[in-house]
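One chain follows as structure tokens, the form predicted alone.
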Amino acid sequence: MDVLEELRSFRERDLPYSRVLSSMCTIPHELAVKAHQLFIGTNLGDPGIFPGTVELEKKLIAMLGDLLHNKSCAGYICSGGTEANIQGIRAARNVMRKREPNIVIPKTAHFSFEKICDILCVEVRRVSVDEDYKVDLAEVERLIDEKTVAIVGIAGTTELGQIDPILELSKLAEEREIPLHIDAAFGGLVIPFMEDPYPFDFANEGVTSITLDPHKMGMATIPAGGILFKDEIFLKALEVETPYLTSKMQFTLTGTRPGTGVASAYAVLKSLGFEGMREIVRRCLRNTRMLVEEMAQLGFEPVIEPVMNVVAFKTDKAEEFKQELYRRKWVISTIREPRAIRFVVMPHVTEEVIKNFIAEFRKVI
């Protein structure tokens, strides 16, 4: 056996797409795989090397500021939401600069603030959320003090695509003078393309940084994250001295840093439009609302309507559910407050996908 028949016997273990109703990431767009070989060999770490790349990424960046309605807003693509994150805090961190700085966030915010408070040894307080899974918002203003250095809201939480009052904490954010971080890995390339979008990027004065993945809904080579910044400050705050290289200074977490997700991400946005990605995002929004209602017919009620593609419904058999589905080679999740099995609705989990999932169902229930 060659070396590439043994890795197409380990590639041909991994399941196929279709089969896969949990993942926030979908097959790339086939112009993100001919962008992303293009640009194989390119390394954004030593810009100096690669100056168009540089320029391609800039470009890109103005393409979703101005989506986010900052068309001069800084920032990078990174690896994803995780390193993104990390980013958005540690930039509040290094500007306010305060002793023991503490952070406030709702219960529903991505895993990767756990990692956030280990990696830059800020406090992480949780805020519970209301009846329809919102941040409260009385008791993020309780739990702020003079030591927070960033209140974050997430558009499109990662367990029920449900969207924070970011109007509000926008306010709440400018009052006290505080960064306002927004995780919108998920749902910043959703929420701009909906018919009635929520207003949660930088049309709030006190949004300061978004999270936002082209290789989820934007439909990117794997990795293509994002981070984007009001202004150039938060960036500064980021730098690092980078002697040997053909640049002084460096402000991304990672060094080598590979051009494919920029190059991917910008064959798919600049080649579909603003109007192509809106037809994708109701074509998934159609296929969420087919779901929900195959799955009233077997008695299943949703934890909330579905704000975007992202749809979850009430169980006690959660675990057991998941685990017989994955036996027959069918990939879902659940959580745990409340029980439930949750679905993401990406564009490869088309109508004759969701059909055939159903019939499997029907026959685990």
Ligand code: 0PR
Given for the second form:
Amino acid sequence: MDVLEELRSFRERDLPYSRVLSSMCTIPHELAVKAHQLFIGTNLGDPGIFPGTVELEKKLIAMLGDLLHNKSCAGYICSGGTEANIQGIRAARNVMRKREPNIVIPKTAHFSFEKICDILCVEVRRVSVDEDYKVDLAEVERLIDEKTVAIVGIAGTTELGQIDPILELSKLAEEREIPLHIDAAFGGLVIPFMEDPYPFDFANEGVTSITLDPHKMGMATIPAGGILFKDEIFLKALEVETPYLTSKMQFTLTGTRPGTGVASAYAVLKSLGFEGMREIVRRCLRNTRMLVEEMAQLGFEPVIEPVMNVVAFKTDKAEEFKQELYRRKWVISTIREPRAIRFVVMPHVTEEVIKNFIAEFRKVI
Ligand code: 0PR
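Other form of same protein, the form predicted in complex with the ligand, not the form predicted alone:
Entire complex below, previous chain first.
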């Protein structure tokens, strides 16, 4: 067998996105694919060889900074939300220079924070959430002490798409002079395009870093994550010397680093513009409402009224439904607390996909 044929046969075993209602990734935009191909041989790990790609990354970071109310923010495009969160916390830890450092994060934080606590040797203090699944501010305040090097707020939780009270977290962070990292890996390219956007970003004085992933709602090719800092100081705190490269210092976590995510994210944002993104987000939110209505007719109630295009429905049979649907080649997910089935209504989850899913789900229940 020809090797390409062999590859194709493996690839054909993957599930098509038209049956995936659990993913925060989606089919990349067609321009993203073209941009990716153009930059396929690039390596931002050795910037002197790729000055054009370096320049493009600066333009993309400025574009994202513009969106996040800080045109002069510093940052870079990385492998995804996990790396962005690691680097956000690592920078805060290095700037704060405390012995036995700790961070205060909501219980609803993504599992990447488990890795952070292991890699960075920071103690992770987890805060409960209220009945709306937003972090409990009084408890955040109680858990902060003189060794706290970062507070974390989430703008679009993985499980429910909820937004923490970032205005209040920001005030607290300012008062106590502690960096505030916002995990907007998912929400960062949803919230700014909503009707009445919640101010989760650098518009708040206390916010010092933001995770925002173009390979989620930005329809860029994988990998394309983003870490943005309010100030250069945080990037400087990540630098190591690179004795034999075209550059002298490196602040990234990985060495060799593709320019494909930069190019694909730039292509999508530049060609669609913020107006085009608004239209994409509007459609996803409309389809989320449609899913809620369809599920209501089947007797299912959402855990919270969806804030963005993530929604979970309460059911004791969550695990059984997920398994039976997977057997029928449909992918949904479940959440930890309360028992519920979860959906992410990405751009590929169209009205037609929802109708097909509901028809299948009817048979399952
Ligand atoms: N922060 C938040 C709020 C996230 O939701 C995620 C990922 C991350 C950080 C980590 O991002 P990376 O996975 O890019 O490192 N959220 C999804 C999740 O873990 C990612 C995902 C994407 C899962 C596609 C499944 C899938 O098919 O559920």
